[in-house]
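Next up: just one chain, as structure tokens, the form predicted alone.
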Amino acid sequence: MQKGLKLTDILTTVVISIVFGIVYKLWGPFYYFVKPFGLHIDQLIYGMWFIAATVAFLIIRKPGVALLAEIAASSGEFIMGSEWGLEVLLYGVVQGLFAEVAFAAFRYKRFDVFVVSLAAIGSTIGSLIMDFYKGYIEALAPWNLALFLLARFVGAILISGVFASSLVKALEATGVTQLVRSASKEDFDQLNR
């Protein structure tokens, strides 16, 4: 496996990461209209703002692409007029990073939902140092801050996780991810059965 990033490995990210750019942008709105249901069902959907860096990495399979991803996402949705500003650069930057954290952990190596998921957790944990940085979560009762924590951090493998995977298996399925990587030794083994 090559692991430096082609010029095609970035557009092709970068592309991936505007679609997920838009649908964090639309995510927003949503996230706000089910905090008032309370039990932190927003936390619990919280995972889809780590999506980008997940499916990029499963798509491309190459360093730096989960940084890359989150980065790109983040700045499309500041592009299209997010809610919270530049704040969400700074959430890219660290929910990416801490993503690439966990697919360096396995040396670029596992492209399978567990590891997914270990990348979904450390983008929840960055996002959780940038919400104690700010200065709200705190503030909240013990039982509290622990349904906070286990709705995000349960969000998260879920969404960026499992949902992540899934999504990229079924876009395997279509042949679609083909343009993008070649085929492994294992997928012409298949052919040949």
Contents of the next structure:
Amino acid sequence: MQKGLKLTDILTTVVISIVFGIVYKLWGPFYYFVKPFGLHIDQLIYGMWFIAATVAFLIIRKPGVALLAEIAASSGEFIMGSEWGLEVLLYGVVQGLFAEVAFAAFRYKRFDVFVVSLAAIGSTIGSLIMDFYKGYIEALAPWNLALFLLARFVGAILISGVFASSLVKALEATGVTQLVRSASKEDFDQLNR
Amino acid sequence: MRLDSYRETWLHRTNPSVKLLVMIGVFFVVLFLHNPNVLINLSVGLLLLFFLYTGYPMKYLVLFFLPFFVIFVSTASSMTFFGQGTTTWVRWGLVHITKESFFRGMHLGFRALSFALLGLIFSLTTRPVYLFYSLMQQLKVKPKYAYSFLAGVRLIPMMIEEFQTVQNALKVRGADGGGIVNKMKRYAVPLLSQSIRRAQRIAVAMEAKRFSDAKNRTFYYQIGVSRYDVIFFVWMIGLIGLSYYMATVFPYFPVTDVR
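Starting from the form predicted alone shown above, please give the structure in the form predicted together with the partner chain.
Every chain and every other molecule in the complex is listed next, the one we just looked at coming first.
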């Protein structure tokens, strides 16, 4: 057994993430189009920027994939010239790290909606830590801050948790995920029958 | 992001890794900067770098700059309208503008602007291929990661083409209606599954051609460090120093800390 991720895993993760990198880039204009409506409605769609980590992990199911995916997606967004510039790269690293922690907490053995939502919450916390330094969010009026936090958490769970896992279910139906996943215990049981 | 009509400047010749590291350094300086006077000076300096030395025609630069203005306004507005403060200027319904929240809002706007400029200067003056070769040679990033990224970047045009194919196919079949979730899935599933298959094929092909992670490998592009890197480093340090100096000698506002 080779230690760490193999070339196939890395390449697949990076390529999937670059698809999401394009989505991340296009999400920017959408985000500031929604923003003028005020009252933090924009925060409901913020969760899209965490989706690469959860989807890539659900597809490949290996340690380190979530972090790599989020870094790859954000650097894809960065190279394409994001409106936020350099900060997307560092947000990506922190968000990926916190998603990774959520998956590691279950020793990379659980792939259900609950764990994925937990990873989405993790990424949200990561993004909030960055916002705390960058955006002085603690200086918002209390009711406004509460609304801001609620919208971001709910959006993240819905998009990067629930939607991501239903997306991967649809991908599993195409059979393509079997190309990249390592053989599971059920597969071996099938052989022993 | 690159367009064909640019002339090469010294910013294009700086080493991508050095450029990235210096910019991350400036990023952290800006992150922990709470004096709006310094930040405004710094943003002006970056703006000069952007307009003078990225080597693109002015009309493109202005076009690139437009979305930043929106970011500036949108970032500044929430904090200005809803931030906490003691010296009230305007109170209108939920909106409560105070002197403190106004300066904090402006500060955030300039901060977003300088982050955006750092990123845009980098992506306008760096070829992705050189960036990843330089990351392997100067920062010792493992080749299997760097080449995966290179392959991924190379696939972007193909993905965009595929996206258009899916779009047309759905239109022809009259299947472009429905809710937003279903619509997103209809695009995401074919695009992702094709990407996975393609990545798989590339990986197999690379390994069949004996791609290895060996330490002492050779590179098609040799990327080195030159005097342009020194110029870039000195430019940034000088800018930060000058911003602080000017802010103490000629401050624009009497505010020195927006927190």
